[in-house]
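Below sits a lone chain in structure tokens, taken as the form predicted alone.
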Amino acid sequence: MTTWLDGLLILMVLTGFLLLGSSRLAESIRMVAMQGLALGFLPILLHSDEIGIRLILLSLGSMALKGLLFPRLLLRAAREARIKREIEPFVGFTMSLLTGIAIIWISFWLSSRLPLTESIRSTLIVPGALFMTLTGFFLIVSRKIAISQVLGYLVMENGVFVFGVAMAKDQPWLIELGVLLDVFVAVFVMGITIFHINREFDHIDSDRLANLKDSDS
């Protein structure tokens, strides 16, 4: 199991740089995608010994929201709001990656500095849930576009996500933090699609609506 989850950290790390280096807004929401369905196996690979009900519902509840749910409300609020890529961010693409590997070097000594206990399973968990969620966060404040901060913002919580069920033994509320911010997420995507709607209509009254009519009529 160890070399399992071990591939799949490394997987994490690996998507977070694509994400760092990519322009295009459906190939970084897919990255997303990617990395929330293969989060969803982690809570397995790290409690086989006590597979159950909770830990099979956690799992397929994580594939569900990161890898369906919230991809596809976000490329549809790519595709309504007409945008595909990230032009000028704050921080050019090739400072991001160069940054990302400054995060890796400053995970992996954060986590050597660390107490941790023995329930850890992998020496890349804590790196990997660093890595990420300093990601996330440098993807938050180094992009213009709205879609882009919320895929920082879901990538801070794969983290958040990861640290919290390497440590459910100890910490179990960390668990119950990950779906607030999954939540957390829901609506600050339903807010990108009410901003747009307001943008075009001035209003975001469904009953205004109603009495648009066709030009043409």
Partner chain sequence: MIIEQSLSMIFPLLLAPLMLGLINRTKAFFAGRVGQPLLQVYFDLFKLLKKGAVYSRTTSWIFQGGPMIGLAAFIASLLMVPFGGVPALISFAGDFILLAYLLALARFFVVLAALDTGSSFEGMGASREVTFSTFAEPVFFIAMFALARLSNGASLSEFLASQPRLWAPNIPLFFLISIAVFVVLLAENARIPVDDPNTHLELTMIHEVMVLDHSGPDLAFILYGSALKLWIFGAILMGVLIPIKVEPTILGQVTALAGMAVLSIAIGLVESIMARLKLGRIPPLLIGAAGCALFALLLVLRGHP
The other form holds:
Amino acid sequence: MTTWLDGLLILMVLTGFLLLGSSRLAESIRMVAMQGLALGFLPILLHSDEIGIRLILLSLGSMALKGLLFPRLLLRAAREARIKREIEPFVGFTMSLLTGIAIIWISFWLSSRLPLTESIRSTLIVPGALFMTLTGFFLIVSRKIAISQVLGYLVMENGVFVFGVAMAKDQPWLIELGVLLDVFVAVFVMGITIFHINREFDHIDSDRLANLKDSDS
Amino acid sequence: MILFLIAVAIWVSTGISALVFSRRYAVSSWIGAGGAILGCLLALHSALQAILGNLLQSFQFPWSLPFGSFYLKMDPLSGWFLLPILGLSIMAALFGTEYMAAWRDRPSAGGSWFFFNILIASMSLVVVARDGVLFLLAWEIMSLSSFFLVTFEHQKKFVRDAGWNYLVATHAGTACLLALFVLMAKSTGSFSFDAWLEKGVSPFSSIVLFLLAVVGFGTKAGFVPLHIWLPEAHPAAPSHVSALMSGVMIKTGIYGLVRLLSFSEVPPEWGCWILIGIGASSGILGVLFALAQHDLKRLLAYHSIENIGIISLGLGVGYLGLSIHSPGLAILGFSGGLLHVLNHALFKGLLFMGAGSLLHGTGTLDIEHLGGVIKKMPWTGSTFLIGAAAIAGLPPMNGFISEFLIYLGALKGIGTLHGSPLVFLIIAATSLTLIGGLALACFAKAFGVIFLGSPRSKHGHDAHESGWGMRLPMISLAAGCAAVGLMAPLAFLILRPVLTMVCRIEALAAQEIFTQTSMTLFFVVLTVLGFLGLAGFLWGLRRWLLSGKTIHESVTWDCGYDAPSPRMQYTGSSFAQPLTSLFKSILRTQRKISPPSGFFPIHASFFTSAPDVFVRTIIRPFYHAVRFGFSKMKWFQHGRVNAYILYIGLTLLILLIWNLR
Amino acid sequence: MIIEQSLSMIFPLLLAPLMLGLINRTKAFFAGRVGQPLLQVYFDLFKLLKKGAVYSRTTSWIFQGGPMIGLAAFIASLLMVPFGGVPALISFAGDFILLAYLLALARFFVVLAALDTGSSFEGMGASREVTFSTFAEPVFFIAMFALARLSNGASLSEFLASQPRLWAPNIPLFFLISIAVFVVLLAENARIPVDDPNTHLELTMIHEVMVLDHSGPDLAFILYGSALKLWIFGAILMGVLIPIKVEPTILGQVTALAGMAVLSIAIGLVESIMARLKLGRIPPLLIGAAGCALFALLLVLRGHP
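Switching forms now, from the form predicted alone to the form predicted in complex with the partner chain, please provide the structure.
Okay, now the whole complex, with that chain kicking things off.
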């Protein structure tokens, strides 16, 4: 079972890597979709001894939202805004990948320092979750196009989700479902906002939103 | 030891005679170079005795320096560093006689032999001195004599600037060393190295001492960002002097570091991390900056920084082995680092002499103006190729062997260790691969653009080969590169007494590691010989295949374009462009472009230069701050004599009070 | 044993050009063509060996020596590559380092030969070759370090022979290492998406443009050499990927041969469905591969999975 679990997490880390190095939005969105689908299997694999209706619901729900619905929304937003790629991010793709390598290293180091139980320590869950959270954070900071930032947000949330599933053995799944709903609303709102901003301003380069701030002069 | 003392006497006396006869160049160069070579041969005997016979020779002059004594001792470590110093000095002296003949009308040409011989004497004294004060004295003489050699062509402004730069840098380093030695003497009560060894006091003892040692010795050796004098001084100095300075003088910095660090029993881990960090950054940044250069000597100077980085990586791995009590790791790391000291002397000496020969034969060192030189200068070209392969770490040359030993150490550690030592070994090994790839790119550029293709300007057209006086040293050094590469197990075994001394292990205890490693090296050499045999076989096969066939001569395929000119060849800058643009955030290459405009553009130009980032970002602001600070003291310094007398009186008074307190 | 060891040397010498044929056939199949005969590369080689040569007046002995030294380096490297679980003829601690540096030596001379022609096209190819290999080399080394830690060995033969014992719990790990090695294989052998082996004269390619001026036996050496180089990386990849250790060992070698055929088809497949990447996107690709290799190394270091 651990092999499968680790394989899944490695897959998620790899998608994170591809996200860091890819400029095409459609490709990036598909990566996030894949990550979302992989994520759906995680609760089942982790708690295979106590599979119940709630667990299955959670899995299916997150798969449907993160693997299918969000990507569709984002693809639509990208299509309507007529943007295909992130052209000039704040941090270049080569540099982003190097940062990704550094993040991997940091996550492993951190996870070896955190006080964890042996059963969790033996898997890749903690470093994987840390990697995804940090990568998502880095994507939000380093990208200009709003859709890429939304993707970063999703990756970060995925990381948190992995953490939550691993840690909260007995916590009510309701919280997870609530979080899912929050994310859904967030992505939905962002999708609509992106669409409208684009219609008003002809671009969704968030960098230029800075022009809207009050200037001193 | 007595031979060594005679050698020092010869160097000094012939140096002074050369100065006396400086009006007559032929006489002074014969005396100077002859004395240098004779002295080197004598001293070489005593150095080899120290390494091979493991014979400890010491000498204490019955005359005491203030605070110290004239105490010399030759052990395997000194012998090992003397080996390249003496060997390369012989070659440089040979090379110099013909090379300097171009300046024969200038009185300073004869006088330069004085400084040359003094430089050799002081470098040799540095590595055998066993007393702090004597060491610093020799160190200072070494710095000054090399300063006068660098400023040989002092009529040129850039030479004066480079000399000034060097003088300031080297004294900043010496200041740190002075502080270091005083602090160490304070905690042991003596300047004698023996006392330091006995008490186990070394720069590893505290972070302050360590940083002083790294800055002090690192300025001479060329650790980034203290390297700033190298790329200025080497292009300014005459080529045989650059060869000597880059090949061996900067190694005295490494020697000092190893000597002082060897006083401690078990080095702390942080020291090894710093060494590996310095090694990785110096190595990678050095070769990156080299890529962006188009003056050959500047390029080579940056490569010295890279190679110092490799040596420091080896030492870092070695000390790491000592600190975690893994003799295997220590032996492999030190053997790689120390062997690279010798190797770098061989190939860098060769390459700088090649540069000198190029300057002699073509009149320029700007690689963008050269091209196709190998046809006019076959000897220089072929030996330069061997040097290029060696410095890029390619088998079957010597550079590969030392890098291989460091890799082997890292590999051994990666297989067994845990935690932070492991992380640093991975960093060391990975940066070594990156350095290797970049060095290959850089020397493909340097050799390819200078020697291959067709001449880009009249400099290349009018090239002529140098005489035997310059060829012979280059050929010998090239042979040396190949010999160390092909007799690697032997070189490793010669290094053995040095290693047992630095690692402080019994020769018998590490027997297994030595046998294993020399077996591995034997297999390396075997495979490499197989490769050479195959190449020979293919050469024969090709001859056989082509015999009786028609062999045409034609133009290079020009893609249908009618009038290709040599100016259309790929230049060095364009060759390096993909890499320099990838690393542009580090290099900050400056471009001057005047693009073609209009339908019939008459003039267009493009020029790039890569001035040293560290000069701009660290060194210059630092010196500006210092100058600003001192400018605030101007009120103190206004040129009235009576005020100065007051200062003197006050100082004396304060001292008196201090003493009587 | 010595027979099998010699066999793993004879296979590449005889069969390496067949891989190129297989790749070409696969590509032709996907393009809806019949394609050249499987043995076309052999025909080309024989034809070239029988021909005379044309040399540019610009060139020197470096140009004529380059192909020879390159081929010799590839054959010497093959001596150290194990095949199908059978140890290589020569194996010692750190032999992969010598292998990588022999390949670098070959590259050095091919690049110099290209610069020797004085053609700006070939200069351009040479410049790109050194750039991308600078990034490919660390990937290979990190992958090898991961294998070293995993197999507790120090030579290629040990890395790739001790597999069966380790395979079962380490599937994700080998997967990661394979990705890294496969990307290095594509980059080092001038395949799509790094380089396009089919175009000769566009400004887009790397390896092919460097050998534009070679002819006759020299070109044959280069062609044969590039087939051997493909085999070297293919054999290493097979060593990582094929988990089964079978007795007698000859069966393992047959399995590996089948694996090489599959690999050729896979390369053909990649070439059929992908386009060449923009040059600026190649370093990120290789750094991504380095990330995979490092990830694998970190996984091994954790002693897990």
